[in-house]
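To begin, one chain is listed below as structure tokens, in the form predicted alone.
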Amino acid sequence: MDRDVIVALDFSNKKEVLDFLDKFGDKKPFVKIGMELYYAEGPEIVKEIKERGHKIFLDLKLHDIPNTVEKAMRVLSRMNVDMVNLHAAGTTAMMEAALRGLTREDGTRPLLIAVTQLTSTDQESMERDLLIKEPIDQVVMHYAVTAKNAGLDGVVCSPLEAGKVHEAGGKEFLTVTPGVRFADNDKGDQKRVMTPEQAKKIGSDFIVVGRPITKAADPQAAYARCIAEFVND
């Protein structure tokens, strides 16, 4: 699969949002809904931006019983939209669910990837929190692992940890990596970053980028940067 740039849509409703797009002209970039503009906007957000050509990653972050998410993944693969995520927290059982709630009837469904560990949580954090003393580069490759077992995509890490992923998982196993920031950036609440051309160099096959291109003073440029650094060869 091709790498692309993913372009986080953190807003918080539907004006300010389709504000940022239409700055984009005829360029349809491949988008994140959150959780912010979904439960804000719900499914029509969704709607409207894949009416208007646009890929979406739905990033819902599921996480509860296998028959809970099943039921949820079931209403999700009737929105059309290309990506969805889960916690590889939840277990085996609730990522198979995942992917029976996610196929169709006629076997097709979006991408299904796993959240192994945030990019906001480091090694002292996961240790005093989560009671996990193991490295955590060691955890995500083992979260990354059940998910390709379970038939997972892919999974959602750090662009620090994808070229391990992909050695654990394979090629094909996808790495969606957000933390990403450009050289010259703040590196606001992430904690494990890196550019765009590093991210490409170690094995990223997606980028996720929010405020470095939402917070641009040009918006458009700040993509089309991403895409020469990440994308181009």
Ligand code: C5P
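Positions refer to the first chain, counted from 1. None of these values were measured; they are calculated from a predicted model. Here the rigid core means the biggest group of C-alpha atoms that line up within 1.5 Å when the two forms are laid on top of each other. Compared with the form predicted together with the named molecule:
- Relative to the superposed core, L99 undergoes a Cα shift smaller than 2 Å between these two forms.
- Remark: with the core as the superposition reference, the CA shift of I136 between these two forms reaches 2 Å or more.
Following the display of the form predicted alone, present the structure of the form predicted together with the named molecule.
All you get below is the one chain by itself.
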């Protein structure tokens, strides 16, 4: 799998997102559409961005009973997206059902990536609210291995965890890593960050970059810098 930069389209409406994408001219970055934009604009926004020539990671983090997730994934697969995700906490049966739903009649399907524990969950809230008492890094690795055994393609994780995920899940098991900042950037609300170059060294397969590109004075230049640091050898 070739390394790539995924631009997080964290915008609230179609106009903002299309104005932003227009700044890239002929360049068609791999983009991530999250819940805010999807719920605001619906499947049409996915279709429109796809027709413009972008690869799409549809970040809807499904988590429901296996039958419901299978049917929902079938719908997402027909939208021709390139990557989708779910919560590994839905367990193996749900992940296997998701794969069945995603697989098209010709055998192709979007990549399926698992969320382990959200980075907003810490040891204390996991123990208190979820009654999971193991150390959180072990829980994250356990979820990653469970996702791999269910047949998924990879996990969303911190770039700091990418090396360990590859040790546990193998080199081909993909790591999709947000929390990326340029060395001279403001970190914003991200606490544990890495530069694109460090993420490459540690073995991330995809970096998900939002504000360092979307809020840059020159988004195209910021994107080109990410490509230069992360993709190019």
